[in-house]
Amino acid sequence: MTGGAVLQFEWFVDWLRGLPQWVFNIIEVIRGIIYGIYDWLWVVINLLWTLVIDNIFFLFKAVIFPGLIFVVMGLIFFVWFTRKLWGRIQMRRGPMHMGKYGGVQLFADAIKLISKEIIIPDKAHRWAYRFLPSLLLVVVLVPFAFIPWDTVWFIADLSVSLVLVFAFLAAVPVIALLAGWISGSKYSLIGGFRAANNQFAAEIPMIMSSVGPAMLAGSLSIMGIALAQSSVWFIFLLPINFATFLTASIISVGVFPFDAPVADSEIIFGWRTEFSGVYFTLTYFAEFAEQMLYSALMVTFFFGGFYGVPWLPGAVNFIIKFLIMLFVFVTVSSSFHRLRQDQIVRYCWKYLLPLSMLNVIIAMLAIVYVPGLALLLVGG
């Protein structure tokens, strides 16, 4: 064997020594471009996962529960337990030809507004005629969203919630007043004054009847004041304040003995006497949606929001508080007598409002005295 073969069998030799080493790095290679992909593809799946589980989640308490079609099918459901209660009051049995108690009139009278003729006066502004009606129902039912029924079950939870809840109610009165401007009539301008004049005279006193639940849970969160009272209610420390709020919201919302403005006994229909059709049920269902909001917050500024029974879920304690809460705005709406325009605003100034700041006032005594009290709260 000459030296050139020799040399090319020991390269050979080398070469076969070396394949493992070389297929090994190959696979390694392979397997470390393998284990990126896998982990860029975890990376985004996951991403992608809680993307749309969040996005589903939230979507699904948007719109299903306590969104939109939870707070419809409550609005169509206070409708019709309104009117059969306030049948029973009177003595009288209330809707009970369609469907089964009644419980489809509701669906009737709805069919009927709608398919009424549109009359638009001619000295009435066209667009804010059409816009106003569907904007009050907007600004009633957008402070749900900030209505804690659970831990869970909540859309949205931010540190000024009870400021933007407000906020939104303070237009209530302002619509009212365009409402009655746009219509072109005067009989619906004086309503638009008088309802107006009402609300804006019940509105401190109920914010001053916030006051207290917000001092006591040491928060401007809606959430956050239904979480302080894990361990005692703010019905026990603020009971003058629960009777100022309900009163300022029964106002408020105009419904007897407080609905002056839009009384029968009154001028004509107040505000709402040129709107006909769908835009006068847009209103009628902003009202008793305004009533169910209320109803909402007195259940989660002084009954414990979602606290309850222990063994049922938070959700479920908070809608039997809040079917109570209704039944009795309700009642107290229907149990004494109309008050004139003047009466109203004099009972909101001279009675509510000093009542509202005389709990305010005793409930930071008792926080700075009481002993235990403060460590009490705090324990939410």
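None of these values were measured; they are calculated from a predicted model. Residue numbers count along the first chain shown, from 1. Each form is matched to the other, and the largest set of C-alpha atoms that superpose within 1.5 Å is called the rigid core. First, how it differs from the form predicted together with its partner chain.
- Superposed on the core, the two forms barely differ at residue 69: its CA moves less than 2 Å between these two forms.
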Second form
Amino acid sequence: MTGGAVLQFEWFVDWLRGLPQWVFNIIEVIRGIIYGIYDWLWVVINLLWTLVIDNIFFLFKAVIFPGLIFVVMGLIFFVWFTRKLWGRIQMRRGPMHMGKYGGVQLFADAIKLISKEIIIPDKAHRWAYRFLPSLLLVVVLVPFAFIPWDTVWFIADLSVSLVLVFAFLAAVPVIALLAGWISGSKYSLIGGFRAANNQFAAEIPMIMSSVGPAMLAGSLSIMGIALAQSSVWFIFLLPINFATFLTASIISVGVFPFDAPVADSEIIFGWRTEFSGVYFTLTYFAEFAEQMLYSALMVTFFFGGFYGVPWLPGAVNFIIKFLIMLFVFVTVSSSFHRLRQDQIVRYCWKYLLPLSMLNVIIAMLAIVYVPGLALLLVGG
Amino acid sequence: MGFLRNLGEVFTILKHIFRQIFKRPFTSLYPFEDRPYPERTRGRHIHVRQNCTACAQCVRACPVLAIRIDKADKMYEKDAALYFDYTRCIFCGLCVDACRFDALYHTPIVDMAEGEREDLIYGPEKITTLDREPLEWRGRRFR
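Please could you give me the other form, the form predicted together with its partner chain, since above is the form predicted alone?
Complete assembly follows, chain above in first position.
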């Protein structure tokens, strides 16, 4: 017999013979994995595309017209509008150098703020510091989904959207308080507590003022409240409620006469003191978005929503009234001096709350005792 | 009653603010528009070479040696060229008082900022005239 070397050699030849099959098997496995992923992706993409095509109108509404892009464009306009109006009230000119009438000023400011260094204090909680400003802007932007710009142009309509909007808005001072707490600074902590104090003062009068429209409309849906004003706007029945709602919303936002949370001359910039760069930009925009939201809610509750000039589209009616409300909001909120926190609370609980309830009671009595009013409200 | 009176004051304030919005803004477009200065403001000088007699009394009166005279540079019969150094001038007005021939005046123009120190030395071609390149802002030309 041959020696051990030949045996070894034959085994090696066998191994060499099987080598192409082995390589082929490996390639087959890899091909199988790639095709599997490919098939799976194809199914998922088909499914998603079907969903998109089925809901194309909803997606258009959510992203473009009454949705994100429209609201952000409105926000950009509103910041310019507010600064120009502040300028006029103080007999200045406002922004004027960037673009026509200073229209591009906001973009210049945003580029400046975003390109700034982000300085996180040592005592701050880092993840919360990075997370809270975005959360604040999201919480403020989500309720825009419930604003009825027209009978067709709205994103969502729940039977309890009024309650839901107030739930979202009640989260804003909580985020402010959290931001003051996690910033690790005395000033921001004081500002956070003052924001909570403002909400404590303003929330009950605000909700009591919105009880009036909800009661007259017989609905807790914002769309339902807007639809109920086809014959008579609620401002004619609830004028005091409008004033209390306006005041309470100014307190809740924390702009001028009630800007104790961000009082620049006492506590540096309140709960926003430690935010820098893009985080400060987010909180700054959130404040303006909140003002816009309250203006839209006031138009819906008291000024007939999309009803108005009959030959105009409903959204145009709404936007005209919305701009007037923004004007009123900025004018009122830049006319008075700052109130102390205890003054805010006393003012709210002593005057605002009874006034808001008074108007509701008067409206109830009027519906019962004035003949024809209930019929008018129903639309007869 | 105090509440009602306060409410009335609130509405008074709101009325005032509402009127304020539709008024013209008080701010002038300063570097482009002229600011109204009083007529007797002691700003930069103007030298009227027709009246000048090259007596050099302004040079003698100047307490900070801001004026230099060049008697060789004659444009008319007996005038001279004046060089004003506005890095030194204190706008005291003694040179204008010293001039007996109505050849040197102050003007109400006080914005003379320049990028270079040398540009603040006003030679005869700058001190004899008030003309300058008009500033342009958004297609509007000022002054």
